[in-house]
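One chain comes next, on its own, written out as structure tokens in the form predicted on its own.
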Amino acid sequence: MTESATAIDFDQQDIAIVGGGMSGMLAALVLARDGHRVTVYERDDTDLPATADEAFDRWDRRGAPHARQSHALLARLRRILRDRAPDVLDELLAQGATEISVERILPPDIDDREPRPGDDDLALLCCRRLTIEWVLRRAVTAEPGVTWRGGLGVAGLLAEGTDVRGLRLEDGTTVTADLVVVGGGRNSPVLDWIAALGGSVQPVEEQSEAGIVYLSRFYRLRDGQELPLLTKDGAGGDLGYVAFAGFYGDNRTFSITFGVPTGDRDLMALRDADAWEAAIRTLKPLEPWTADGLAEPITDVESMARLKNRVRRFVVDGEPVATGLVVIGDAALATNPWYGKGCSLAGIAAEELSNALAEHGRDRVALAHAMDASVRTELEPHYTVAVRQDADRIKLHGAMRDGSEPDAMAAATRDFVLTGLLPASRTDADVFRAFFRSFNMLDAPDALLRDEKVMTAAFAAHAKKDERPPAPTLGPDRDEFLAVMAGATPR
């Protein structure tokens, strides 16, 4: 064996991942083909439907609750996909997913149609979530170095004081593992199983009420109809009270989205079908969603709700909490859904794994320490802004619905953002693909903050705002969108 092969041997090591859900196969992906070999324990026991149709139709994915919830994939993930795993990128859009590039949805209002350095990572793949997982699913248990066992619970932690060594499972087995991976989701029982070793320091947890509940329909479309052009009013919008999107999917699909202040229980109505119905065809961007004979619902009204930002620490005061674990996904940080941010988190997660693996190799101290390092400057700061919006909508909703006057930070932000950053991304094609990154995934957070010609820009425009004439209004006031819901309601 030659001395680069030993080096390489050496390396490659046994990892446990712990579910199966986006996180966990995105890691056990990138990491089998970097070489390790990877078992991963998944509860959920179904069979892999034959077709992505098939499975959003009856794949039950209990660990998964927001499954038949709108989804996309951003560009930092599909940038992923594109450089770890281009097979999967392919077959996504071979099963139909909806493929959005920055030629697509410039603005019509830009004049300057030139394409720029930079813009083949501008795109972003429209998708149905089971069709995602449905994907992966197939990718992952095809791969020669991954092991995939459904059916199988975990019950906590085999280690060595705080030094964990594998699994225990439900059936009453253990398994070893050089290192294990937790990517169980938001309700991951990881805190309980590291009390559980009795470490002298214990990870911190953050978390702050996201405010919002999470409403969705499915569509196909009728023979010989075609998706909803993106129109100059876009495809959703904010009304202050509740806000809206459409949201294209694949196999001739798409879904219509609400986001409902949490405790609003008047627009919990929208669960209704009838109800929803009638809301929809009062806003003015779903116009084109909502044509008579487009399209026909293939699911009632699914809800998700109880969500929270969330990020949890495992290294404290410089000591890691444990060794030879990894935490990702939702059960490490988890962010609003409506920002569609949860997916690619879990890609960085993985990626930045599989790259702390190959420059720690078997140091477990280090690599607990790069990861740490890596929340903190790659996911973190996307909690932190999702943190401020959350909270900044959450006075303004509650301004309106109380009629008391709206906090003066937050409303100043709103109106910035309305009348200064969104009309220059409207006229600006370096402005559109500054915000188009951001909210992309592909450059930090506060990125578009710190660049001088975005702000120069939204400035120039938030200055003017008196100037152009009114904004197009996007729907009815609250009132008037409750008396529609109710008209439409049987009694």
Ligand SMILES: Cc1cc2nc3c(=O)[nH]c(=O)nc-3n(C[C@H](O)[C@H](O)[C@H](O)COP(=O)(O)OP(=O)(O)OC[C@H]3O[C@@H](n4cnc5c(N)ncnc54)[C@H](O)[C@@H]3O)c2cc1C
Given for the second form:
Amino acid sequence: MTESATAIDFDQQDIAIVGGGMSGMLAALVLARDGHRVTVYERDDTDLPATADEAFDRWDRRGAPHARQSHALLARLRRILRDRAPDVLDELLAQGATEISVERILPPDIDDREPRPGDDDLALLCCRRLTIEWVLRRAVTAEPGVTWRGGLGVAGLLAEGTDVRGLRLEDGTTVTADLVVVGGGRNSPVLDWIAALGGSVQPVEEQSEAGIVYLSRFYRLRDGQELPLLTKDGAGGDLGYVAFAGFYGDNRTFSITFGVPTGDRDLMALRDADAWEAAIRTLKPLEPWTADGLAEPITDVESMARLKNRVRRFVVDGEPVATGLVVIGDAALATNPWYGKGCSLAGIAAEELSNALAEHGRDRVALAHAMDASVRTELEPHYTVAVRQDADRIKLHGAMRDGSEPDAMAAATRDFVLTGLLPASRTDADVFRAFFRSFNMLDAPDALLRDEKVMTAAFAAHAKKDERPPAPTLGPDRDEFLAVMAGATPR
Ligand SMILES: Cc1cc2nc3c(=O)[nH]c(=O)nc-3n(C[C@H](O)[C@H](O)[C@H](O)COP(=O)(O)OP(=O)(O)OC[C@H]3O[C@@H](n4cnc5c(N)ncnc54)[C@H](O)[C@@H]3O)c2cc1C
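Rather than the form predicted on its own that you just supplied, could I have the structure of the form predicted in complex with this ligand?
And the full complex, kicking off with our chain again.
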């Protein structure tokens, strides 16, 4: 087939996307580059700042209130950008984002430092969430096939029965589209919109508590100071009663984040900046991040609660709840932010939608089924593992708080990870890579446990756990941690 015949045969559709956050923009970019005409409706009405730093300082993104929280951008998202929009990845790096490749962070005790096939995929992206949003916004709005309608909220769906044909906007007007994609984020009222269509089948929703409050504070390095690359101790840890992590940013910024168990009111003292500054200085792995004179804070301590794992299914008992409608991003499936999966899940959904449209075109029923199948196979396994990990952790925290016997299974799993899998990953190049691939969503979540080499090494390390010196203490016990916060003085 000639090139011009391919172009003529291509079935270009008018696609309306609700929400210009991570999922809406990734979908807009991919679908416009596939050749579709895309219109993005984004309620936030804000001019595009001139620089990434201005975006962080001033961009009013009230529609995405978590945009100034720490974000880790996993290798899966980087691979999607590299494969689908390499120019956008290049621009992100030009704007100050960095990549942490596997060879740069191979633990020092691994002797075999030879590169492996596939290492090209193994790199995390380090930047602030608003930097990637800003770069994506510039790329999406410059895309010839995209119309950006900022300051226009969507109020509901325009439909014939349950066949969606467009959108009702908050200004009272309506617009038609061949396909509506909803990426309105975790508070999207899309279920109400679907209910208003009056269909006989309604979406099914499953949700559970993430069990943490997420607290972040951002810093900028002072002139002449540098943050070292990951040290032997890593850049985070779990003290049992609280988890913490350091995040590399862009343009000489970084952030520190705590995951405080929901309901632990004492630990919420971390919201006080002086208490926070005293607390982070007790954490051994973060010593290089908290050295005197290294950096100054550029935000207050920001906290975010009511975090959930949640999945919604839009094909129920074999029947789509609506046709001409696809729901993506957090509006469809969200996981505990501690695992850093959300932006990668948004990228996967954009890719899956691109593939489903290429295969099914205007067959709206087939499209609904294809998207349902890809949610189940490509996205839900990541949700399922998040739910299980959170349930185990919530049980352990509960036992710790009331002094009861911890759930045996949850305790055994934690012990195996801490004294088997993790030590093995610090000494074996292949186990480290397998761990990195799993953590970064490059493999299915169960691939690690199915990998014979990994399991053999992990069981061997676990069997020898008593022969190793005790793991270094990462920080104080809870009482001391609270006392340090209580005694904090302004810095
Ligand atoms: C505290 C926290 C930390 C996180 N950390 C990470 C991390 O480390 N790594 C990671 O990958 N993910 C992380 N995530 C998850 C990630 O931020 C989300 O998965 C991602 O933002 C989802 O993109 P989205 O497009 O679905 O929603 P959002 O990015 O929230 O965007 C939704 C957009 O829709 C717009 N909108 C909503 N309703 C309407 C309407 N009716 N009309 C028009 N526009 C509308 C909003 O204004 C907004 O711009 C974190 C989340 C939280 C809460």
